[in-house]
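Only one chain is included here, represented as structure tokens and corresponding to the form predicted on its own.
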Amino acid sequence: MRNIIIAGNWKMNKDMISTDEFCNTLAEYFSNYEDDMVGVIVAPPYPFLQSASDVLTYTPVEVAAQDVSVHKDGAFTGEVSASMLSSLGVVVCIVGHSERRQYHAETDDIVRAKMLELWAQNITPILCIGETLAQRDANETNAVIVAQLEGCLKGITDISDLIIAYEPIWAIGTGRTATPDQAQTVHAMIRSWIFDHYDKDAAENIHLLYGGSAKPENIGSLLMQKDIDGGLIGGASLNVEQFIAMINTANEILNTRRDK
């Protein structure tokens, strides 16, 4: 049985005080939590990563980086690369993020090489694919979504090490969010498509997210569907109090699971 993954993406918020305050809170969270956990990922800006890591050491929590350079290292100003991640001990890396692709001009091929340096640090890449409103109200999700796929894991024979978040775009930051039965649609493709181009197994224990104005009214519908294993979660992650909810949920619909 797949466990359940809640990962907060805070995107370009907080500063050194607030995220040692989120994380001493999180941290005393789960120091009063006997159960077994869902996983539990949070993702803050590249210079607070030591300081959430130092906070969050004794908890199951892992820290996140939310992008990584395509380079090793060299005359990049700005740039921020895996090796570099590694040393930290981060172990999880997101990219592909829609604003990585609108704002930067990110490609399949340039997500790609980041996932190519990502496994070269034993870093687990989160893969976000994800199409627009234009193309859904066009029926071309299914199109968009294999393309995204086929592009970012060409000739990548090993997925083992990998997490697939959909976020549809136009869901992202608009309080607007996919129906279950619309995000259920497109993670059962998804992994039917895995299951077509790699196998059995890849299928069964790769975790699909999803990603898109998930928040605590809506996470539990949400992670209640077959092929949805978390969320990749935005503007609700940057409050505690809502994303220890969102973990509360996770972890009593995976109890349930277990006692079925």
Second form
Amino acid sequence: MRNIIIAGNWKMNKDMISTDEFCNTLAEYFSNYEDDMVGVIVAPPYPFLQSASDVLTYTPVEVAAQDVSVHKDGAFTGEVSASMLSSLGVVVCIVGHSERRQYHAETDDIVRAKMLELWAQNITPILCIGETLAQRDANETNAVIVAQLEGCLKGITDISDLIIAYEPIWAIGTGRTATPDQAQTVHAMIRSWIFDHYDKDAAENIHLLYGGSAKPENIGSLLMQKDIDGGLIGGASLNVEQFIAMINTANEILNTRRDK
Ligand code: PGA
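Just the form predicted on its own so far, so send over the form predicted in complex with 2-phosphoglycolic acid.
After this comes the whole thing, all chains and molecules, with the earlier chain placed first.
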């Protein structure tokens, strides 16, 4: 049975002090929690990765980066390499977020190259894919998702260390969440694509997260869907109480799944 993952993508938010406050509250929460837990990931901006990791050391929370350079090292001002992340103990990294694709011209080829850099350092990529509103309205959702999967995973034969996040662009930061049915339909399609292009184990084991205006009020109905294995949460992950509320909901759902 797949675990549920609750991942917070802070984007370009928070500073040193608010990072510390958030992580201390989260660490305190985990010090009181004994049951088996859902997987929890937080992705602060680069400058706060180290301090977040320090505060969260004795918790099950994994600290993730939001991006990585496509280059190994050298004269690339402002870039951060996978080996630098690895030297900080980072084990998860978001790649291909729609904001990177939109504002930094990231193509599927670039995203793929970034994933290869991450795998070389044993860092798990969270690969983001998703369609625009115009593409959805034109009934192109499946074609767009398949093209992104094909482009990003071209020639990659082992996806045992990969998380995929389906993030419809029209739902990101807009308050307009995909309905549980809409999200489930795409997640099921992604899983069956993986079954067809890899194998049954890969399809059964991969975590497919949903992202796009997920929040405490709607995370439960999303996580009740068979192929939704967690959330990649932006806005609502910035508030530690809301983040913890989503972890609690995910735990309840995980426990009902285990009872079945
Ligand atoms: P949102 O962002 O939850 O603020 O919509 C999600 C994401 O971009 O990962």
